[in-house]
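Just the one chain here, the form predicted on its own, laid out as C-alpha cells.
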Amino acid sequence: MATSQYILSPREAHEAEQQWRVVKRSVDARQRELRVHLTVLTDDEGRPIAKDAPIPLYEPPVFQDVHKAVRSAIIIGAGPAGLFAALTLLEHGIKPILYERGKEVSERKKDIALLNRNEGLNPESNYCFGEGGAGTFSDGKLFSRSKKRGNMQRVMELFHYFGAPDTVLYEAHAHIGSDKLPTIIKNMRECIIQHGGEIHFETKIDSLSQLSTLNSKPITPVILAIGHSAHDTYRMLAAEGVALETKGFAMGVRAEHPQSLINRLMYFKGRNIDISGSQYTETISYVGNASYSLVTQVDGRGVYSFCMCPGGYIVPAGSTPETCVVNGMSASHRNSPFANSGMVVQINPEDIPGDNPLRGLEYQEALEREAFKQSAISSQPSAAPAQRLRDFVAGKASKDLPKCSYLPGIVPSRLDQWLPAHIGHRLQQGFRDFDRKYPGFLTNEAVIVGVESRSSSAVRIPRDPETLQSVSTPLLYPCGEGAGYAGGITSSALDGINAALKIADLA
C-alpha cells in the first residue's frame, strides 16, 4: 500500500472523506479560494482504499494485569502526563498508583458548573485541578508545536482507542472537545483500575515524605505530573530541597471576536460576503469554523496567539480565591457564535528581577490578583475585567462592552492602564501588526478579557536528560507541563509516556 495526495474544494474533500481511508487532512486558507489537502491510502495500482476496508488503523495496546505485580510506581497528578504514564506502566507490567488532588471527572463537572454560575470556587476541583487535568475542560486540542522525541502518533492512537473520533488520527489540528473528552478520560481510568492499577482522588500530596506512609514499598519511583497551576506544590518542593529554576513563560489576555468575522477574514480574505448565503454556509458546514495562528515580534519579545478556540467560550480558569484567570474552550462541534484566543507576550527569566526560582510564579499571581481587584466592582465573584479591542489599542475607556461568551460576566476596565507596560504596550503593537495581516481584526466588535496567565509553567524542575530523574532527587521523575517540559495535552502525554518507559528500563 501507498498514499496519494489530493488538493480539493471543501465539498470535494467532504465527499472524499466519506469514501476513502484518509491518513492526513489540513485546510489551506492561504490562497484566494479555500482548499483542503488530503492524503489517502491507496492500493498497489494507486486507487484510493475504501474508508470501511478491513485494514487495521493501528496496533492496539496490550495492557497487562498488575494486581499482583512485583513492581509499582507512584504517579502524582491525573492529567495527560499522569494518565498516559499509568497506561504505559500497565503495558510493561508495572502497577501504577496514582494520586490526584481533585475529583473524578463527573464530580468535577459539578464544581465547574458552580464556578460558571458565580457560586464559588473549589480550590481543589476546577478548570485546573481534577481528573484529566486542565485540558479536559479547556478544549481538548491535540495539536502540538513540540518537537519532542517520541511517538506522538501513538498518543493519538491511544486517544482513539479510548473513544476519540477517527479524525484525531489524521487531522492536522486534531480536536476532541470538552464535551467528549471527559468520557474518554473516564474510559482510561476504568482501564487502569480494571488491570490492577490504583487511582486515589481527593488526595493531595503535601510532602514527599507523605508518600512513604501511602505506599509500603520504600524504594518506589515517583512520576511528578502536577500540571502548571500547582503553585502550592512547587512551594512544597522548594521547601523540601528539590531543585527548581525559573523558566520563560507568557502572559496576556483573551481576545474574542464574532466567529463570523474570523471566518470572513480567514476563509474569504475579508471579502464582504453574505454570511447567510450558500457559499458561506456550505463552506462552514464542510470545513468548520475558522481558526488562526498569529505571531509577531515587538521590542525583542514574541507576541502570539495561544490556544485558539473557534466556536468556543472563555472560561474562568483560576485555582485560588481572589484571583482572576481566564482560558478558552470549545465543544466538539465548535458552534458557538464566538471565536477566542489567548494573546500573550513572551516573558524571559531576566525580565523579572531577583534570583528566586519561584519569581515567575509570583509574578503570575500578582497580575491575577490585580485582575481580580479590577473586577471586584461587580457582585459576581468570578467576573473578569474587559475592554473593547480597539479601545485597548487606542488607550481609551470602553463605555460599554459587546456580548461575550464568558458566563460569569465581564466588567469594563482599563486594561491598557493596569497591565504591566512591557505586556500592555507589546500587546497593543501586536494587535496593530495582526490587523495589517488581516485587515478588520482590530475592531471594537472584539473584546479582550484578562488575564491569560497560565499558558505555561513559570517553573522548571530540572532533570537529567538521559534518566529523566530530578537532578537533586533520585527516583523522582518530573514530567509534563508542571515540570516545564511540555506545552499542552499531547506533548504532556508523550512526556508521561517517556517517563514511564525510563522506569520500565530500570529492570
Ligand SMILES: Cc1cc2nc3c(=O)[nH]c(=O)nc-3n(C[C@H](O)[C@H](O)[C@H](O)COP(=O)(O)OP(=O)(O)OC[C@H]3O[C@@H](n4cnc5c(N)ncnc54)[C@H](O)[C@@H]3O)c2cc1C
Given for the second form:
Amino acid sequence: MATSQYILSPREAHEAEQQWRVVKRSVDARQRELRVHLTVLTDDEGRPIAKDAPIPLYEPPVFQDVHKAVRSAIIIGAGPAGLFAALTLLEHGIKPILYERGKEVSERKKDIALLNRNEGLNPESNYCFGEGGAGTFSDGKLFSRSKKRGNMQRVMELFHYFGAPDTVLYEAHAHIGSDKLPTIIKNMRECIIQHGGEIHFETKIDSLSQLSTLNSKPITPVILAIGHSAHDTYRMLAAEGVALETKGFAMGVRAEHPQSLINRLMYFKGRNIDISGSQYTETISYVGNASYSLVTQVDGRGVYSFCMCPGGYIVPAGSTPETCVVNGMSASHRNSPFANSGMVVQINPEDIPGDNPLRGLEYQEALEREAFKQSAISSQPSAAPAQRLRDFVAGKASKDLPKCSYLPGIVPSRLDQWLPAHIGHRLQQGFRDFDRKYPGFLTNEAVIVGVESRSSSAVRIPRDPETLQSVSTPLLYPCGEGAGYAGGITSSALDGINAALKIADLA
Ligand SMILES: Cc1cc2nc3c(=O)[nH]c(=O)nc-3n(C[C@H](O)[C@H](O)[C@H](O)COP(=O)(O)OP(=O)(O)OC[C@H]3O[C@@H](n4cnc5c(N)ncnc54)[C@H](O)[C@@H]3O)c2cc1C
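Form predicted together with the named molecule, following the form predicted on its own:
Everything in the complex follows now, all chains and molecules, and the chain you saw is the first one.
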C-alpha cells in the first residue's frame, strides 16, 4: 500500500479526514496561512483509501494466560512504565505482579477532587501517585522527541487498543486528555487481571527485602517503575545500597495566557482577528486550540516551555504536605479558555554544591517548601503564589491577578524576588526573548504560578546499557521517568516495554 501527501487548509483537511484513511497529520503554523499536512493511504493507482475500508489499523496484541505461568516478574509502580511492562510480560507468557502505593483510578479521582477543592492532600493518592501514575490526570500528550528508543508506534497502538481515539495513530502531536485516560487505564488493568496478572493497590514498597516476604519465589526480576516524585522511595533505595546519581533537571513556573491570545499569536501571526468571527471559530474547531514550544538560551542554560496544555488547567501536583508544586492537564477537547505551560530553566548537577546523589531532590523540595511558605504569608496556604507576567519581568508587585484555571486559587506574590536568581533572572530574560519571537506574549493578561519543580527527574538509577539491570543490584530493572532514562508518557511506556523484553530474553 502506498501513501500520498497533501497540504490543505484546515477546512479541506477536516473534510479529507472524514473520508480518507489518514496515516499522518500535522498542523503547520509557520507560514502566513495555517496549513495542515496530511498523509493518506492510497491504492496502487494513487487513489486515497476510504476511512472505513476493511484494512486493519494494526496487528492487535496477543496476551497469554499466565494464571499458571512458571515465570513471574515484580513491578513496582503502575504508571505508564509499569503498565506497559506488565502488558509486554503478558505477551511473553510471564506473570506480572504489580505493587502500586496509590489507589485504583476511580478512588483516586475522589482524592483529586478533594485536592482541587482545597480539602486536603492524600500523600499516597494524588496527581502523582495512583493507578496510571502521573500520566492519568494529565494532558495525555503522546509524543516524544527521541526517535531512538524503540517502537513508538506500538505504544500508540496499545493506547488505541485500550480505548484511545484513532487520532493517536496518526496525529503528529497526539493527545488523549484526562477525561479519557482513566477508562483506558482501567481497561489495561482489567486485561492484566483477566489474563492472570496481579495488581496490589495501596501497597507501598518501602524496602526491597519486603519483596521476598511478599513473594515465595526467591529469584524474581523486579522492574522499578516508581516515577520521579517518590522521593521517599529514592531515599529507601539509597539506604539499601542501590546505586544512584544526580542528573540535570529543570525548574521554573507555569505561565497561563488566555487561549484566544495564544491562538491569535500562533495561528494568525498576531493579526487582530475577531474571535467570534467564522474564520477564527472554524479554524479552532478544525485544528483545535493552538499550542507552542519555545526555547532560548540565557547565560549558558536552556530556558524553555514544557508540557504546554492548550485549553487546559493548572493543577496542584505535589505529593507532600506543606509544599506547592504545579503542573498542567487538559481534557480531550482542550476547551478551557486558558493556555498554560511550564516555563523552566535547565539545572546542571554542578549548579548544586555537594556530592550527595540526592542533592537535586533536596533542591527541588526546598523550592517547593518556599513556594508554600510564600502563599502561606498571604494566609491562604493552599493557594499558589502568582504574579502577572509583565510585572514579574519588570520586577513589580501585582496588585491583583487575572482569572486563572488553578482551582485551589492563586495569591499575589513577588516571584521575581524569592525565586533563586539563577532561575528568576533567566526566566525574565527568557520571557523577553519569547516576546521578540511572538510579540504580545509578554503581557499582564498572563500570569505565572509557582513552582514547576517536577518537570524531570533529578536522579538517575544507573543501569547496564545491555542488560538494563541496575549497575549495583542484579535483577533490578530501573525504568521509566524515575530511573532518569525517560521523560513523558510515551518514552516511559517504551522504557517499560524494553525492561520487560529484557526479562523475557532471560529464559
Ligand atoms: C499533571 C501532570 C501532567 C502531565 N502531562 C503529561 C503529558 O501531557 N504528556 C506526557 O508525556 N507526560 C506528562 N506528564 C509526565 C508523565 O505523566 C510522566 O512522565 C510519566 O507518567 C512517567 O511514567 P512512569 O511510569 O515512569 O512514572 P509515574 O507515572 O510517575 O508512575 C510511577 C508510579 O509508581 C508508584 N510508586 C512510586 N513509589 C512506589 C513505591 N515505593 N511502591 C509502590 N508504588 C510506588 C506511584 O504511585 C506511581 O503511580 C505529566 C505529569 C503530571 C504530573
